[in-house]
Every structure is written in C-alpha cells, then in structure tokens.
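Let's start with one chain on its own, the form predicted alone, as structure tokens.
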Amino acid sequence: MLKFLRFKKNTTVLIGAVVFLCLSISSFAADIEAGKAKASVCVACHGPGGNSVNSDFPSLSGQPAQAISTQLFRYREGNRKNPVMSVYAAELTNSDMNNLAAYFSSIKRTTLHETKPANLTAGPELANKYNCTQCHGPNLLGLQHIPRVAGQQHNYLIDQLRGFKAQTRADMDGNMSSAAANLNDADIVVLADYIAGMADRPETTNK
C-alpha cells in the first residue's frame, strides 16, 4: 500500500511539472501587481485578495501559486468545466494566469470558520486516514499544483468532497476520486467542518 501511495504521489507531482511548464517557463517572471489588477472581477465571488465571504465559494488567498495556475488552465482548456470560471478562464493568457496565482498567493488566508470541539479530535484522524495529508502537507497548505484545504470555505468542501465521491467533479490525476470514495457523508461533514477552520499557520515536517 505504501508504494502505491508514493507511485500516485509521484504520478500527481509529475502530471503538475507537465502542466505548470505549458504556463509558464518560471513561476518566479509573474507580476503580483498586473495580477491584482486582473482580479478586481474576481472580488464579487471570491472576496476581497480571495478570502471568500461566502460559504459556498473558495478562497484564493494563500494557495500555492502553482496550484492556482493549474486550475485556470484547466478551465481554460475544457479539463474543468463551471459556467463562470470556464467564460473567464477562455480569455486568459499564460501569463495573466500566472500573475493571477502569483496574487492570490502573496495574500495571507484569513479563517472565520470555527471547527465544531468534537470535530478538532475526529477530524484529524479522518485527515490521516483517508491520506489528506499525504499530498495537501501534514497542515494542509498544499504543494506545488495541489490546493492548499487548510481554512477553505466549508460548503464549498462539502460540495468538493461529495462531487470527487460521485465522480461529477473533474479530478486530473484520479486520487481525488479515490480518496473520497471510502467516505461516507458523515465522514465529509466531519472532514470538511476540521479543514474549513484550520487556522494559518506554518507547515510542519516530519523527522
């Protein structure tokens, strides 16, 4: 089981290394300040520098920037497909995506939800077991292409999980799919209340 888990681990690393490199040539030519300004349309869903206001819709700030840049190009390409994203996305350029991910990424992740007392033991455990924390980091900030859930609004999770579950959410490598399809949906209450108020904090490793 561990040596598939590090061969799916390793797929995923290598699928994102494909994607960012038809982005762009270096992550580190974007422009914060042209992404800030390409973003002023994306305020109305998700809040001022990304920090969503509304349950229902994902907060940008503090993703990997990769992660942020992937997502835009599968939109654009028809990978991923939402009745917004997918009209935005179609007019981006390579390098708008990449000052849009270099923005969102400098803006620090503010957290209002707060995690049921119950959820702040269940949670973790749920986090370990279904291998959360084996690609999004042992705090959940995310690496490279994949998302940071860390702090992530707790409806949009819900609806995340449950779609990854039924297979109705685009999932680029698979793992997605086949993390939640052990879940049950208390299981994805649970997960989603834990992640959605885990606070901003500094990523930890194991030695």
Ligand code: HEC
Given for the second form:
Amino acid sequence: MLKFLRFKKNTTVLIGAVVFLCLSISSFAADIEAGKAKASVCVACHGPGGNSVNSDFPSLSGQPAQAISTQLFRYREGNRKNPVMSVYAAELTNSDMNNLAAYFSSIKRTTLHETKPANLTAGPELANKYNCTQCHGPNLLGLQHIPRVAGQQHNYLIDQLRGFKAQTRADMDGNMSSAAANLNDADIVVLADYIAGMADRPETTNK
Ligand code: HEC
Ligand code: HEC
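Now show the form predicted in complex with heme C (HEC), given that the preceding structure was the form predicted alone.
Below is the whole assembly, all chains and molecules, this chain first.
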C-alpha cells in the first residue's frame, strides 16, 4: 500500500514536471506583441501593463512568465478556482497563455503601497525566519513557477496568506500551506505590509 502511494505521488510529480516542461518549451516561441494584443481584456482588472491599481486584484507585471502561465493553466484545468478567472482562462489556448505571460512578465512592476516604517525591519525578519526568501528568492522576486510577491497588491497578499493558512487557497505542492501554517494573523499583516511596498525599493527591482 505504502509502495503504491509512493508510486502515485511520484507519478503526480512527474506529470507536473512534464506540464511545466511543455509550457516552458513552448514559451521559447512566446510572442510579446500577440500577448499585448490579447491583454486588453485583462488590464481592465489587472491594471495598465498588469500593474494593478486595485488592492484586491493581483499585479501581473514583472512576474516570472512561467508563474503566470502555470496559474492560467491551473484556472483553466480547474486546479485553482475563482468565479472570474476560471471564466477568462477557459477561453485561452496554451499559446495565448504563453504570449500573455511573456507580455506581462516584460513590464516593470510599480506599486503605490507605502510600508509602515516599523515593518521595514520587522518584515524582512519574518521573511527570513519563515523561509519565505528560500523559495521566493532573497528579494521575493520569484523563480520559474514560484510567484514573485515583491510589490504584489496588499489586500490580495493578505487574502492569499490567510487562504493558504486556512487551506482554502489552491496549493500545487502543499509547500505554501505548510509555510503559512506557522504564521499568526499579526505576522500575516506585517509581512503583507512589507512585501506590498517592495517594488519601488532599488534592491527589489529587477525590471
Ligand atoms: C473582472 C476582473 C478580471 C479580469 C478581466 C481578469 N482577471 Fe485575472 N484575476 C482577477 C482576480 C480577482 C484574481 C484573483 C483570483 C483568485 O483569488 O484566485 C485574478 C488572478 C489572476 C492570475 C493569478 C495571479 C497570481 O498572482 O496568482 C493571473 C495569472 C491572471 N489573473 C491573469 C489574467 C489574464 C491573463 C486575464 C485576461 C485574459 C485576466 N486575468 C482577466 C480578476 C480579473
Ligand atoms: C517551500 C517553498 C515556499 C516557502 C517556504 C514559501 N513559499 Fe510562498 N509560494 C510557494 C509556491 C510554490 C507558491 C505557489 C503556490 C500555488 O499557487 O500553488 C507560493 C505562493 C505564495 C503566494 C501567493 C502568490 C500569488 O501571486 O498568488 C504568496 C503571497 C506567498 N507564497 C508568500 C509567501 C510568504 C510570505 C512566505 C513566508 C512566510 C512563503 N511564501 C514561503 C513556495 C513557498
């Protein structure tokens, strides 16, 4: 039985790896201009160039392309559900997703959020203590399928972290739910305030 379960888990990991590989292979051919043309419907909510101006809507700008295409794929396939995004993703082909991802990834992220001075010290301490930087990178800029969170919208960050902790937010490999399980609500509030303001600080700007 144990052997079977292990086999099943490996198979799931393998299928996941193949999906990521296919998405990233086809993203070599991703077309930023085609993505831009397709993005006009998205920017109504995600803001110009994917720099959201609504705290509840995530920014897409400067996000690793693979993180964007992975999430779109998951909405379309029903692994992550949202009444709005599931509908929009249902219309997209794999190449639409890669083109949109290439376009939004190419835009510099900006933010209007100003971190409270006290959280400029408390925030990085928590991010190190809870290993956020180990997966999301030293400046939380993301890598491959791991999303950039630096400069993400404030309310969206709070909602996602609370969601991971409550295990109501879809989680591809369980890593984020484990990471968030150790946070109390005060930690979440401090981390979100710190992370949301990161985009405009020089050390946290990659493009
Ligand atoms: C009517 C508003 C609206 C429109 C239009 C819209 N989105 Fe979204 N999008 C949202 C909301 C709200 C969320 C957060 C949903 C959730 O909590 O799962 C989201 C989430 C996402 C995410 C996941 C972000 C992350 O950080 O995990 C991606 C990627 C995305 N949208 C891409 C797109 C693309 C590409 C389009 C255009 C084809 C689009 N969206 C159109 C509102 C919208
Ligand atoms: C072991 C690796 C790992 C650790 C540690 C980790 N994360 Fe994550 N994080 C991920 C992965 C992978 C995802 C994507 C999950 C998914 O969508 O299924 C993610 C997603 C997120 C999201 C949602 C982003 C979005 O755009 O929707 C936020 C916010 C986040 N992490 C913040 C944090 C914070 C804050 C910490 C530290 C307390 C942390 N993470 C620790 C791997 C990690």
